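What follows is a single chain, given as structure tokens, in the form predicted on its own.
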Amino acid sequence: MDGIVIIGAGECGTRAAFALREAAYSGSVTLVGAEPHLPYERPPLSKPVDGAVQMKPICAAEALEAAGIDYLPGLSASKLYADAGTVTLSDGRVLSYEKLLLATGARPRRIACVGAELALDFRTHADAKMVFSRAEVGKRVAIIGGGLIGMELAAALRGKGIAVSIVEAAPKPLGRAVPERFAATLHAKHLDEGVHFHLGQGVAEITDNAVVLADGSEVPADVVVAAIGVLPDIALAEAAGLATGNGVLTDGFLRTSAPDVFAAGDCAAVAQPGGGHVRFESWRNARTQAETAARNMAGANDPFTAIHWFWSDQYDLGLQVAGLPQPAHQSVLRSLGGGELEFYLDDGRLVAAAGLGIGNSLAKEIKLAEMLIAAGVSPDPVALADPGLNLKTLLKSARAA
């Protein structure tokens, strides 16, 4: 056997490679990445600096070499033979493995309409360079999809003075991942900044200069970007006969249905204590699942228990969400000078929190809320709502109890 092979060199795969060394794994580690450059972070792609798309490396080449990680850029896996413990790469070479990690991530969901090939994706560094190079002042950009990626991109383009329209099939933007109160605030902010919304509308056709909506009306556009979500990249796992659904299905320890094969990050759907599988898409999740998978591949038996967390920066506003807010949860609002916090209780227990404020003003509060969630506290709703009561005080009381 030839050590551990990791397919996918994004945040998850790269972090897993280093976490193996931190777990004292001494065998060979091979990291296979489809893109031709060093691993990089995706969140900065929607935040150009001085008009240039950022490529923020996750690590330097020297760090990979120092950790004894064999990095193979510009290659993908074409075939996985789980029974034989081998994986064939796109250049024909065959790697055998002791353990394999699938960190294949996700791919953009394709829009289905006439002229769909005219829509640009926004997922990779190359995608971002294409979008921002074509979206010049005086151009009109139509973004199909009012989720986090579409709204973040709209904010960046409006910052450059570019006309932006958002087409969203749902009756309101940010309806899937963002708590309703904060989604409405962000929607209003975009309207104030001059973004035009076409809500509750499907797309019938994309032309060279417009997006034709299902009702026949047209949204003028020189550039069209499709941001309608992603699909887990599970083709390799499916072809190998691994159990899949909305992702590569794993147990709570990130093991797949094939012995010695693990999955983590955007491609993994993890078994939940209450039943079913959940797939999380976030930078934090990619890192924490990578670390759990690495420890377990190195011989540990740690369940994945991290609290879901994500953030989004739009204009001068920063959103952070910890846990999984649900409409059925009891909501408790706390108003602060820099913004608002909303806490979510399930049968009295704190299970989620969200905050929206200027810049990073609520980061400390969300971090404390995350620690309260982890402690399993059942706080007094009146105390939660009181901005004069420090969350650290609640945390100390919980730990003392």
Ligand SMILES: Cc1cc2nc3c(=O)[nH]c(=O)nc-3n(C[C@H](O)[C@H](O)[C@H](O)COP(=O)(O)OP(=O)(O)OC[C@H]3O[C@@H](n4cnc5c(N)ncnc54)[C@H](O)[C@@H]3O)c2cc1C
The other form holds:
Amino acid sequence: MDGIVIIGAGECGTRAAFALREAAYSGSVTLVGAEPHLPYERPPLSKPVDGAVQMKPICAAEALEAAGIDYLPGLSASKLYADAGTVTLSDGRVLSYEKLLLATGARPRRIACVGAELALDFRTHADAKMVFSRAEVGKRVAIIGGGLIGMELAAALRGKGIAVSIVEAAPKPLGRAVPERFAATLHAKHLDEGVHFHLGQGVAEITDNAVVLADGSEVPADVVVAAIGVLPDIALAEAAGLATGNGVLTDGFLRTSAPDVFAAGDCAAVAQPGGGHVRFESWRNARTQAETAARNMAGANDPFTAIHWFWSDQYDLGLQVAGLPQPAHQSVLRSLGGGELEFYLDDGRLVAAAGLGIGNSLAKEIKLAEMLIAAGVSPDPVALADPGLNLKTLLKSARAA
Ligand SMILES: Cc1cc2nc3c(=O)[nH]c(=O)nc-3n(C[C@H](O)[C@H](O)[C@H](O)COP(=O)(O)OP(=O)(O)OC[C@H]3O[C@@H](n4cnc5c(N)ncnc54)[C@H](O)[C@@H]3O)c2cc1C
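Can you swap the form predicted on its own for the form predicted together with this ligand?
Starting with the chain above, the whole complex follows.
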């Protein structure tokens, strides 16, 4: 038995490696990553600065070395033998482990239609470089999928003056993760910025110069990007006989069905107190699950309880969502100078909040809303809607009570 091995050097795997040291774990830590670079952040890929793709490392090589993390880039784990406690890498090396973390993330869903191979993915730094090098001014880009990634990419391309169309099978963009009110505002913003939407439309074919829709109409396109969601990367776990579903199934402590094997981040579907498993795809989730998994691998027994939170930047607008808003929740709107906040109450109790405003202007309010959610408050909806009521005061009185 030899130390802790982490498979996948994305946000989750890398954060877990450092969190092991923060938890005073002193054994060996090996971080195996299929990509060739230093671990890097994915969110900046769809938020280019001055039109250029950013490569923002999560950490410097020196930081990995200083923490005693053995980073193996450009290598993938090809076989996991959970009974033997070993993992085989693509170069034939066999690592034995005391504990193993699966942080294999997710892969883009591939579109199934004639000409699908012409569509570019948008997940890795290599993908982003390819998309931004092919999408020059004067070219027409069609993005298949009006989710968060497709919409962020559209905003980035419009910022460079490139013609963009979005083809979306649902009747509205952003239907999956974004509260309806803010999805509508963002949709309107994209329309104002000149994005062409083809909603409620499936794709029949992709050709060299167009996306052919199910109704036979054509969307002219020199570059086609498929942004139709991701699938958890569960291949290694599945082949090793671990329980899987929409992700590697874990209990509430991020332990998989195999002894000493944990899973976290985009690849993990985590058991919920009310039953079922939920898999989140967000930067914060990758980090907070990494921290819980690391502590538990180092000997703690902490349930994963962090409140879900994500953000998205499109044009000059910043969206933040804390908790899991549901259509059935009571919604309370608070209008502020820089934007709008919406709170979501379940049976009177604050369970989620979302805000859309210029840049990062609502970050402080969302942070306070997160604390209020964690405190389990049941605020008066009228007071909550009043921009004159300071959320900090509400938090103080909730804590005092
Ligand atoms: C373009 C883009 C923009 C985003 N913007 C936002 C945002 O604004 N806000 C937000 O909250 N979230 C955003 N996200 C989502 C967020 O980046 C992800 O949820 C997060 O990166 C997940 O981290 P992860 O480590 O779990 O998975 P990943 O980042 O997918 O990392 C997994 C790594 O494991 C490697 N791997 C897989 N299998 C193996 C193997 N067998 N052996 C070795 N290595 C392996 C993969 O190559 C990959 O590098 C964005 C994502 C993308 C793609």
